[in-house]
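Consider the single chain below, provided in structure tokens and representing the form predicted on its own.
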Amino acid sequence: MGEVNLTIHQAYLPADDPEAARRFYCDILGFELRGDVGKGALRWLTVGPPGQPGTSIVLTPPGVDPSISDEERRVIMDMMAKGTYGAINLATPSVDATFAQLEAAGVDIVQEPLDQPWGLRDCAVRDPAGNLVRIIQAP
């Protein structure tokens, strides 16, 4: 097999309040808004870090796939409410400085900066939809 040359283009996270998601990802985390499609409960936002135009997060309405049953939709919403449905890991040059900014912005703190036994320093917060956003110190 030849060399594989892949990059991460898009990751998907559920977002049940597009305006709250835009404020969190753009105003607080500093991502660029790259796409805003649809309206109301059927609105998709695409955001990404400045200087990395090939990497984006698509914030999608949860449970809109027509093949998902009402029961499955309820399970998704329950898991989102518990913060167990979606997650993403981000990296920063300074976890402590980033954490201080997030704390000052009033985000939902899950874990303060901590040196993990596996060698990384990280912290964790939740976005407005309950997704776990873990932020690691860039190696």
The other form holds:
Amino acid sequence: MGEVNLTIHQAYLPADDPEAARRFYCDILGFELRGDVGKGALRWLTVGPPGQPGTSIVLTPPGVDPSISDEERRVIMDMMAKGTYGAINLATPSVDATFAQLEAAGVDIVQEPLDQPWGLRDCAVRDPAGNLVRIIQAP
Amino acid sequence: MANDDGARRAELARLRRVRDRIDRDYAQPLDVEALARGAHVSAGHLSRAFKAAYGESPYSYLMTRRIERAMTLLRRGDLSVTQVCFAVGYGSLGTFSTRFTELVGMPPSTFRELDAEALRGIPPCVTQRATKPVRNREAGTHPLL
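Alternate state requested, the form predicted in complex with its partner chain (shown: the form predicted on its own):
Shown next: the complete complex, the earlier chain at its head.
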């Protein structure tokens, strides 16, 4: 197999409240808003960290693909509410300072900064849609 | 139907905050009454609803979280069983030892002696998966022994 040259361009995270998602990712985490398509609850927001235009997260209304059944949609949204559906790992050179900012902004905290037994220091919070956002101390 | 869904999800989101609080504050002297007060529901309601959503009671989830952390601290080898017991939120060595043995299948003192040897040379990401306590394996054999 030949050598491939790929970057991670976009990944999807479900967001059931686009305005709350925009506040969390742009106002609190400091991401850029790179795209905003649709209206009301059916909005797709493309966000990403300043200085890294090649990597974005698309915050996506959950379960809108017409191939998803009503029952499946109900399960997806219940799992989001109970916090067992989406997750993402971010990294920062200063996990403790980042945590302090997030806590001051009033986000839901899951884990304070901690040295994990596998050698990483990290903390964890929830985004407004219930996705687990783990923030790792960049090596 | 939409209202039923909305109410159920609001309840699930409340339960999620309770579970997150256990994950964050497990080393504090938490109990189900305190968790229920924080969520503005009765302890009985919280226990039933939490178990329906997550498959185990909030008490059981708290115990699992504490024991999971205790296993990590015992593995480091530089803390005594008593130090670990208090570090993960237990007020009594007897309770800690009983809960630990229920979940891990051996007393904390035995685990502390055996574990450093058993885990040597295994990549950390595998270690995390393989050593996480799992309720339905309660009191089974340690997965790496």
